[in-house]
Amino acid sequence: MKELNFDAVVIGGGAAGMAAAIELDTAGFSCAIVEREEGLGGILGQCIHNGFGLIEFNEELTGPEFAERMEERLTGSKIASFTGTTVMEMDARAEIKTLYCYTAKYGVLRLNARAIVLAMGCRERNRGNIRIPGDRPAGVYTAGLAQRLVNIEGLVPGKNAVIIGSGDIGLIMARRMSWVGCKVHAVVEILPYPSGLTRNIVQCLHDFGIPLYLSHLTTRIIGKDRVEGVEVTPIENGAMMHEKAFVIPCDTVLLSVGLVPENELSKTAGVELNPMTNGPVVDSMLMTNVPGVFACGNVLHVHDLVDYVAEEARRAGQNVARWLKGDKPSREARLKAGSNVRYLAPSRVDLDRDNKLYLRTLIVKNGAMLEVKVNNRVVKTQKKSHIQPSEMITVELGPKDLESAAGSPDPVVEVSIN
C-alpha cells in the first residue's frame, strides 16, 4: 500500500475543491486532490452551455472554459492531483486523519493528513426518490444523465420528451434536446412557481416555446418496454384535480426533481448533517462537528452558480490555513433561520471577523426585505427587489454589525425575510 502525508486533503477536485487547494497551497501548505474522474473539473466538463465566470473571471464562459480556468490557477503550484481514484473510507477521528483510496494507477492508496476538505459536490434525486407511479419503462433519465449522454458521448435518448421538475439542468436541457432535433413536449413542475433561474425560464423555454406547467403532478408514467407517455394532473388550492388530468405522448422523461449532497463519506466519518440541506452542519470556518473536517460548495449546500462554489470554497481553503496554524474563533454567535428563510450556512458566524452567509427562501416576492437580528435587536436591513427559492441569497456581516453580541452568554443571530 503506498502511503502518503500532507496538511490537508480536498477531497473532489470540481471547482470548489480546485479552489479550496489553490488558497492552502498559497498559504505555503502541502495539499493533495483526490478526484474519482480521470480529470480534474467535476461537472463543469459536460456543462457545455454559457453562464459561468461573469462574478469569478468577470467575463461569460462555459463550463469546460470555467474549469479550465481553474485548472490554469493549479499551474506552478506544489498541489498532488490523484485523478481516477475513489476514496473508499475516511477515518477522521485522530489527530492525523486518514484516507484509504482505490485507484488504477497505485491500487489501494493511504493519504494522512492533519485536515481534510470535503467538496465531493452534489447528485441528483431519481425516479425512486420522487415515487412516481407506473412500470419501468426505457426512456427514464435524470437530467444530468442525459446532459452526459448528449455533449459528451453524443448520443441522443429520444425524439419526443417530458421534462419533470423545473430545476437548472432540466430547463438546459430543455433547450439543449430542442437543439438537437427532439421535440420537448412540456416542463412539468409540482410547485407554483419554478426551481429554475429566471434566465433559463426564458433562455430555455420561452425562447423555444415550450409550456412549462406549474402546480402539476406527474401522477403516472405510461409504457411496458418503452415511455410512452406521462399523465399529469393540476393541483388546485392544494387538492389534485383527477378529473382534469390529461396524458402527454413521449418516448422520452427527463428528470430534473433537485439535487442532494453527496454525503455518504461524511455520514460514516461521524460528520453532522443539516436535515434543511442535507450537507454538514458547519461553523464560521466552515468546519463540521468533526475537528479538521471542513466542507464547501455543493457538498455543504446547494448553489445555484458555480462562482459562488469558488467563492465560498476560497474562503474555506483560507479557514483551514488558519486552523493549521492554530487560529480558531474566540467568539462565535449562532445563526437561526427567521421568518421565510429554508436555511442558513454556515450555522454559526465569527463576530471578530468577516461573514458571508449563503441562504434561501421560502417565498416568491417582489419588494422584499431582509432583516438581521442580533438577541432580537435589529442591526442590519436589506431591500431585495425580487426573491424566490431557486435563487440564493448573500448577506456579508462584520464586527460592526455583530458587536451589539458582546457579552452575550449565548449571542443569536436570526435573518428573516418579510
Second form
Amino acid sequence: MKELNFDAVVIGGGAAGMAAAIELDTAGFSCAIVEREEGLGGILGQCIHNGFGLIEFNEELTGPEFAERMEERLTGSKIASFTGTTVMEMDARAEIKTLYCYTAKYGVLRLNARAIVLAMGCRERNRGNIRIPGDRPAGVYTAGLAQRLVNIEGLVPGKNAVIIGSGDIGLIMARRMSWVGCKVHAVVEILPYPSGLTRNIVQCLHDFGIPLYLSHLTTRIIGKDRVEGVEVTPIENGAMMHEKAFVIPCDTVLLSVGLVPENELSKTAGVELNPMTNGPVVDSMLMTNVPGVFACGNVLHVHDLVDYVAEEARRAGQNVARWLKGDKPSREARLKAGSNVRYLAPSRVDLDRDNKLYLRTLIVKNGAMLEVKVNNRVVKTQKKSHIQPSEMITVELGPKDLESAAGSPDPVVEVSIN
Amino acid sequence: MSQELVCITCPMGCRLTVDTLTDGSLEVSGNRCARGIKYANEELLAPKRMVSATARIAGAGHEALDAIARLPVRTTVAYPKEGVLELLAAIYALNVALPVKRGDVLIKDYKGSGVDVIAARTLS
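Write the structure block of the form predicted in complex with the partner chain for the protein whose form predicted on its own appears above.
Now the full complex is given, and it begins with the chain already shown.
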C-alpha cells in the first residue's frame, strides 16, 4: 500500500477543489487533490452551454473553458493531483487524518494530512427521491445524466422527451435535446412558478415552443419495456384534479428536480449536517464540527453559479492555511435564519473579521428588505430589488456591523427578509 | 400590433408590452429601466443567440463508454436566431482532427456573419 503525507488533502477536483488547493499551495502548504474522474474539472466538463465565468474571469465562458482556465492556474504549483482515485473512507478522529483511496494505478492509496477539504459537489435528486408512481421502464434519466450522455459520450437518449421539474439543468437540456433532433413535448413543474432562471425559460423553452405546465404533478410513468408516456395531473388550489389528468406520449423522461450535496463520506467521518442544506454545519472559517475538516462549494450548499463556488472555495483554502498556522477566530456569533430565510451558510460569523454569507430566501418578491439583527437589535438593512428562491443572496458583515455582539456570552446574529 | 415579451436582461423579469409604430419603430412599456427598451428592440428586430454544441472527433467511436467522444464548441458571439439550425448542421458536419486547442477556430466567419465557431476545450 502506497502512503503519502501532505499538509492538506482536497477531496474533489472540480471548481471548488481546484480553487481551494491553489490557495493552500500559494500559502506554502503541501497539498493534494483526489478526484475520482480521469480528469479535473468536475461537472463543468459536461456543461457545454455558456454563462460561466462572468465574475471569476470577467468573460462569458462555457463549462469546459471555465474548467480549463482553472486548471491552468494549477500549472507551476506543487499541487499533487490524484485523478481516477476514489476516497473510500475518511478517518478524521486524530490530529493526522487518513484517507483510504482506491486507484487503478496504486491499488489502495493512503493519504495522511492535518487538514481535509471536502469539495465533492452534489448529486441529482432522482425518481426514488420524489416517488413518481407507475411502471419502471427504460428511458427515465436525470437531466444531468442525459447531459453527460449527449455532450461527452455523444449518445442521444431518446426521440420524444418530457422533462419533469423546471430547474435550470432541465431547461438547458430542453434546448440541447431540441438541438440534437429530439422533440421535447413538455416541461412539468409542480410549483406555480418555474424554478429556473427567466433567461432559460425564454431561450430554452419559448424559442422552441415547448409548453411549461406549472402547478402540474406527474402522477404516473407509463411503459412496459420503454417509456410510452407520462400522466400529468393539474393542481388547483392545492387539490389534485384527477378528472383533468392527461397523458403526454414520449419515449424519454428527464428529471430536473433538484440537487443534494454529496455527503456520504462526510457522514462516515462524523461530520454534522444541516438538515436545510444537507451540507455540513460550518463555522466562520468554513470548518465542520470535526476539527481540521473544512467544506466548500456544492458539498456545503448548492450554489447557482460556479463563480460563487470558486469564490467560497478560495476563502476555504485561505482559512485552512490560517488554521494550519494555528490561527483561530477568537470570538464568533451564531447565525440564525430569520423570517423568509431558508438557510444561511456558514452557520457562524467571526466578530473580528469581514464575513461573507450566502443565503436563500423562501419567497418571490420585488422590493424586499433584508435585515440583520444582533441580539434582536437591527444593525444593518439592505434593499433588494428582486428576490426569489432560485437566486442566492450575498451579505457581507464586518467587525463594525457586529460590534454590539462583543459583550454578550452567546451572541446571535439573525438575518431576515421582509 | 402589440406584443408581450419578458425582459431577460436581469432577474427582475419585467413583462414588456411592445407596440410597433407606423414608422416601424417600437414603443415599449412595462420596463422598469432603459435596458428593457434595448432588449425589446434587439429581441424583436434582430434576435441573436449564443450557440454551443458538440462536434465529431475524427476517429472517435462509442466502443468505450466514459471516453470523451465529442468536442464541445461554441460561437464567439451571438448568431442571428433564424439561422441557428443551419449553423448547427454545419457544426454537426465537422470532423475535427486531434489535437485541438481551446480557442482553435473550426469554422471561420460563418456565411460572412463575422461569427466564428471555436473549440471550447483542449483535447489531444
